[in-house]
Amino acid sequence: MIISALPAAELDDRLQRGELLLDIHPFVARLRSDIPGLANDLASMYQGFEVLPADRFADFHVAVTRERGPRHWIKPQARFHFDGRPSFIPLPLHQAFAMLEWGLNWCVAAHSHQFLIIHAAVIEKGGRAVVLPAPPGSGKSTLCSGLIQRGWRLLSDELGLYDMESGLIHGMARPVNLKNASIEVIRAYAPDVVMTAPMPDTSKGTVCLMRPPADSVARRREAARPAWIVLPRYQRDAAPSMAHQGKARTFMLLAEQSFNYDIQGAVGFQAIGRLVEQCHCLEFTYSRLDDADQAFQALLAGEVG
């Protein structure tokens, strides 16, 4: 059963009891929350995801609950729990859904060492994937959000899961995290997208989550073979430019942007080496999403790379 098929009252009841098991393939998360409105955000953002029976195994047991004591009434806050233990500092109650998303990202990044986990957006078309690794502020999520509105399949906007044996990359096709000016950029570029209400005053500024495309959700179990590693760089009023990037620099960036490269040791070193060798390595500078769409269509057609 997909989450949109659950009546609102039942979804809220499962969430209150900690019996909402969400299939975020290749993982399962057991969710609990007593915060009003969180069930509505889940229903909206995860509408095509499967809900599993409550007795199924879950990789992650998480909760986002309202803080007790004086904070229950004065400037209410929410706290994230992992395996029954409070984790991270509490956040204002209106940031609860963002906290859940960031907490799930942390669960995957900190505990899923069967993959090399890269801080990167990943999109796919025609069986070939583009890995977009970049530090915060590079325009990675904005670029990813724009391209998936133009026919690219979303694997991830945040965590690329690289299978070090098969050479394939997996993604969960979860909601896309947008912040600050990117929110209005995407609203203007794709007026029909569904987003949560903006959540102001977070550590990242104003953020909201964007519902992933239905086709990406339906195909989220399909891994893809990386063909390009593209380092995005947003630059105001810049002309679009797709330039070749040295493999050594690309290797170093991937290592820096991997959450568990140090844990993987020699295996991780060899895996990044293979990933870089099998891909065209490029740097893309852009300021307009329409230009980006044309540039990535040229990439797909073999005109670049």
Contents of the next structure:
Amino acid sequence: MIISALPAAELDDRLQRGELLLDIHPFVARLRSDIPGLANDLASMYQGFEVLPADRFADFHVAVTRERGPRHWIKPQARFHFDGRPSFIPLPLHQAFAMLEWGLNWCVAAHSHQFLIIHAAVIEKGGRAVVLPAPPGSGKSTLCSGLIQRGWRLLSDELGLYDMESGLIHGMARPVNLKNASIEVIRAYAPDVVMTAPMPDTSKGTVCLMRPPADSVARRREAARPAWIVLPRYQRDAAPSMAHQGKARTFMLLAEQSFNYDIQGAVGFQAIGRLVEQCHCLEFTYSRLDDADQAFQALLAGEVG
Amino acid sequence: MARDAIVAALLDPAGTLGLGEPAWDLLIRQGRRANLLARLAHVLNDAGLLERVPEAPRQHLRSALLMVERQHLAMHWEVNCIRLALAEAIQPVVLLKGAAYVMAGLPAAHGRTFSDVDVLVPRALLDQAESRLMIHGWQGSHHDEYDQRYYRRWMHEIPPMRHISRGTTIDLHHAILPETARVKVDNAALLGAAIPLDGQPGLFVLRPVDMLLHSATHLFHEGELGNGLRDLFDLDGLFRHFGQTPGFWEALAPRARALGLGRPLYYAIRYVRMLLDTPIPERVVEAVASFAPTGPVRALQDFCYRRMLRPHHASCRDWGTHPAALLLYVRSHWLRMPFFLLAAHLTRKAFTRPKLPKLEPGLGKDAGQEG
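Let me have the form predicted together with the partner chain next, following on from the form predicted alone.
Every chain and every other molecule in the complex is listed next, the one we just looked at coming first.
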């Protein structure tokens, strides 16, 4: 059943009881929360995702709950739980949905070593995927958000799940995380996008989540074969430039940006080697999303790389 | 009392055949909360059953196993670094607990996770060992002056030291129990009987009987049993493995008596038999009966340990879980120091900002190291 087909009261009830099983292929998350409003954000951001019956196996049992005690009158807080284990640090209550999203990312990154998990945005068109691995501040999420408004399919804005046997990348097509200035940039670029209310004062500044495009959600089970690895670099007022990047440097970048490269050992080393071999490795400097749209069209047309 | 799912699966892996999705869901949860998921993967793999586990839970078992394999590899590296830093000047350097199980290649290490390396050195060489570690990049933690004094004056270890570049932690001990503990253990006798570790000149492990007694002492003096069930499985593994060595069973009770560790041995044997069906020869059970506490104390301990030696998961809690946790916490402090010292310590802790229990590694890139 699609989450949007669930009556609000039923969704709320399942969430309260911890019986909301969300299909975030290739995983299933079991969610629990007693925080008012979280069900709304969930229904809105995960529109088109399926919910499963409560007796199915779930990979991660996740809860975001209100903190009890006298403090909660002064400064309401929420805490994340994984498989019943509370996280160390609570966050302000209004950041609960972002906390759920980051918590889910952590669950996947820390426990799913059947994949090499690359900290990267992944988008696809015509059966070929672009991997945008990125250190913080490179504008990866903004670039990814822009491109998925112009016909690219979203696999992920944060976690590329690289299947080392098949060489395919999975994403979950989950909501996109936008920060600070990029929130307004994307609103201006694509006025129709649906976002959560801004959540100020997080460790990453003001954060919004953005609903993924419906087509990406519909095709979220389709893995894609990576064809390009593009290191994005936002630079104020820069003219767009797509430049070749050495394979060795790209290798090191991917290893550095992988959550579990150290755990994979030799298998991970060989996997990144093959990935870099089969992809065009590039660095893209940009300042405007319209430029990015054109540059990536050129990429697709085979004019670069 | 019906067995918890994770215990049942570890004792009878074939029983997992035919489990449905809800049962696997519960098993993975309990395994994860008890830090026994990799152990389960190992046991299933040994029995040739891992491939028959349904795909979704199997991925979690495989991931846990992979993680532990890396940890064991890292442990070998880390122990070698410690050896290079210490072994030349400090004799003997004895590895304890998890580090010892891995480096000695014991079955108790199978699928076992770690968070740090525990090392025992002679008291007289403690300062020297600490400064050598500092020279080689380990830094002290707990900079609070009271904590420093508390550790150095009363405890059996100095505050954990963390390596500046590798981020690994070493717990440097000079005794197996605090200075102030009610039981006075002859640490020199333990160090003197330690046996050299193959391939690691200068490094030692406790001899089998002592290793078992230390494992038991550690578990049954502990106040917060974060890994209680995992530690009980350690004991099970040690009993089963060393039990095949000639002379082991005969030496156990006399050595426990000589070291003053009869009570923890009694508890170890009582609870591995009660909860894990570990085979213990009848004559050994009889021999340790004299270490038993009085009836009411035993009943109280049963009340506590039957609850605390379980996974920390909602499915393993009842009305008695909280009282049991509190009782064991108080008891551990009672065993650890005399009443007036305890009163002073707890008063101070009550009026200073309490330290939050470390429940979850940070939700960051380095996450996943479990205690």
